[in-house]
Amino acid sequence: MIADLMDKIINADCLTVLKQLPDKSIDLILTDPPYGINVSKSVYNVEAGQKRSHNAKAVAGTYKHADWDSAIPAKEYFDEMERVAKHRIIFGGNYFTEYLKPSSGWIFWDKNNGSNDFGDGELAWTDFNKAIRKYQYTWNGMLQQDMKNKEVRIHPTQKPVGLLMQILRDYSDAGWLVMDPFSGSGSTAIACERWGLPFICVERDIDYYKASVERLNDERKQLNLFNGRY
């Protein structure tokens, strides 16, 4: 079973991939679930760098609308989670409190925002024995960490491959299998492959499940002709 799913972006409720692994199979699940705010109706214009309040419209085009964050994933998703992964990451882990043991080990990513009324950053909850952790990663509209290989965004809540890469760098180990149920983007299946991680990601809308698997079969292409990993 978990042979068929490695190294790809599978098109899938994730509850239904989660029930079928063995208890603990997976060595970390990094992932960022919905919080159930709405963000598809409220994030920015990424090609023309205009910001919106939260509590704006979004402008026409930017994202396709949809209701994938209209709610929180049920508990049921962060049991399975918890039964197959010996070790978990979850961004957006202050709005699933109500599911998450409390953890010593949160991580903070800055994304060196400025001034605008846009939040400093996002929490991701982790089940490791460490303290807290912060990372520095530009990520404000058109404005990112690496200017010279910027990242198309194709969702709106799209992790940077850059921070994941630093991420899975001081939380993983040579040989991890990498699970993300809720792969939207794609980030995670690119980061792990620029580390040689094998991965199992999970989407369910089929427009971004398409959009990533290009996107991962677009860094392979580029892998490949530079012949090696990051």
Ligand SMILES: C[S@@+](CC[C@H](N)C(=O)[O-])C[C@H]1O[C@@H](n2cnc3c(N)ncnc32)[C@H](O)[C@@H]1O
Given for the second form:
Amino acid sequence: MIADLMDKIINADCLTVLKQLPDKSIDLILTDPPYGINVSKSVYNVEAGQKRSHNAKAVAGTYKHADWDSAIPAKEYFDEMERVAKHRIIFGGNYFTEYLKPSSGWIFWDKNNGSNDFGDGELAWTDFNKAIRKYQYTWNGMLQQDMKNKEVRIHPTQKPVGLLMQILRDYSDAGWLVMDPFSGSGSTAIACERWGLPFICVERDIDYYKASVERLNDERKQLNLFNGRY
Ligand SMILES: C[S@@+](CC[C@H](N)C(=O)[O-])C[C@H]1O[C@@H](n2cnc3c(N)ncnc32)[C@H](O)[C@@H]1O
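Same protein, the form predicted together with this ligand this time rather than the form predicted on its own?
Below, the chain from earlier opens the complete complex, with every other chain and molecule after it.
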């Protein structure tokens, strides 16, 4: 059953997938649920280098307008993630404190944003009994950590593959089955693919689903070209 879901991005409401999974069958959930802050209404045209605008029409065309970020997921989603996973890393954990236990093991992602009115970074809650860790990974408008291999941005809250690879390097072991129930652009799938980790990703929005599958297929072609894993 799990084998049928593996190494794919699935187009579904993740609750239906989570409910099919046995207790503690996933080694690590690495995910980034909607924060409930309507991010897609404050569209941000990265490629054109435009600053954040609260008028979506002003920068229409980069990311589609969608309602996926109008509310955080219900408690049932967090309960199911806890049931199926041995470990969880949840970006935006500061928006979900009512559903997550106190933890020593938070992650701070420093985006190297410089001095402007954007936040300095983002927080991820983890259930690891570790100290707080900081990852510095530039992701600031046109600026990216790896300017020679810039990532195409297809989602307004896309996480850099390089950042997720560093987190997986430090928080997973060989062969771990990783799940991202809110996978967006598919960055988690690509990071797993590069490390050779099995994964299950789920994205409900049909357009993000299609774009992320295309991104994953491109990645697989590249990996084949270089004859195997990184
Ligand atoms: C914060 S974004 C994730 C972005 C992702 N980390 C990336 O790097 O692109 C959350 C995503 O969850 C999706 N989503 C929201 N509710 C969902 C659900 N119930 N099941 C599956 N996907 C869902 C949204 O369409 C959105 O793309």
